[in-house]
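One chain comes next, on its own, written out as structure tokens in the form predicted together with the partner chain.
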Amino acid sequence: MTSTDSALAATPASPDESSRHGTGTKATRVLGVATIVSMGWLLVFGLGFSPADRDQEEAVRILYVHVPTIWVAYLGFAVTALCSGIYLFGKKKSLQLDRIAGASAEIAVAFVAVTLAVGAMWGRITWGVYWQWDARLTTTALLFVTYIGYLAVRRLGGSHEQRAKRSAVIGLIAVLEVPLVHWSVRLWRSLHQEATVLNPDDGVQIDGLMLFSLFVGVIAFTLLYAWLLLHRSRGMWMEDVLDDRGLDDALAARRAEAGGRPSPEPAGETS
């Protein structure tokens, strides 16, 4: 336990602790509202202002939300990764950098199960079948299986360092299998579509407003995912505290009780 964490957690919580009900904060109330009114902009041009597309129709609008949230993802899976390799090889051994790293992990793999589910609708109109076996695709399925492991280590049980190396060295163990899962699905097949918008090869090809709307789908996301992070991993933060109060409260009743009648059964028992 972190010298923040114990100290939070064997003191009386200072007026200010006590009164709040929650994870939120100033912090997390700004973010909040910029949340809500960046994803109000992304309706608005995404569902208004945005053209539908030559090929695409009017699906295209599904991408704005398909895009976005797998990025956003990317970015969740590298913070679980980076706080696991602070974690593991850093010389401070800090919970919290455990609790941000199961934070963002749970919420990437929320937002992967989002892409998954908008990308399955948008393949349906556009190539007529809800999955291809294309090499994307698969790799992304199985990035989803992948965390959703991650995520249930996580749970194993025992102490909460225990639960920190564990989950740490899983986390990096992952980013070895992602890479090695590509390359073999795309050594087997490849048929999505090219990259549009980080293509090297040429510049930019759609339309100016519809990268603008994307664009509006990447901030209101990436909004969003901070304001989950932060409240999720203060919400952990919580858990692990209660956890603690709940095994020396524990203790301190039943140091109690065995302090309230002299009892020969602990000697009896350890014998």
Partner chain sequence: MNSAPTTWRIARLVAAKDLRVEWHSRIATNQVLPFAAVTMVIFAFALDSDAVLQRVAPGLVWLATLFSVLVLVQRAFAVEAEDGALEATRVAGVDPRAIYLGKALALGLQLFVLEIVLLVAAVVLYAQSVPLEGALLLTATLISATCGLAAVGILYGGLTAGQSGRETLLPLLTLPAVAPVLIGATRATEAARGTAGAVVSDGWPWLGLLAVFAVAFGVGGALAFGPLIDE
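For comparison with the form predicted together with the partner chain, provide the form predicted on its own.
Partners and other molecules omitted; one chain follows.
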């Protein structure tokens, strides 16, 4: 019998029983409330208290979403790589590490999509076009496509262990693109502005309320990432349990079919 977790036997057998069980807990509900509060806080400071920029004017408010989403996406891809490395090289091959890696990648891909979308809005206002084949934009798009491929590989056939192994290898390779994206502004002549907050040469040159709004944005989206990660990884565990249960049911049906099949009668004598 294949088993995804020791709790497989305790999983509800019928759809009616399963519908009464979800991925939420008291901790995730508290985290969800904290996420909502922090998002509201970001909305108030980003649209209300934070002043308009001298050069970008009101368009600067887009950055309170643009910057936090890409930084949290970096975090998500780093978590994917970390869990992949532990799974590949660790002594205990826990499938939960694979599920966390996959869930983290899914969420990070969604955040990169938001980054590209709001970045296009900012570019239309600032540059006059939605898209330029700029180094930062191009490498970010490449990062997005790479992890779409990672998610596609996770959907290939095979056992859970085969999925975990091949995904872990790709997860460790794909994360190498993250520093390329981050340093692309310095490596190539880019239209995209350099880092404003974490600039090793000029230090922080930003209004205090703008900096605080960016900080609130990072906190809010990090909480959202953590909330989504908990729910999605638990959802993946449920999917694995259902896959294993379906395989077990199919094997049991085949055994029952083979056991109940009547034996062939010996050929009678012909007169």
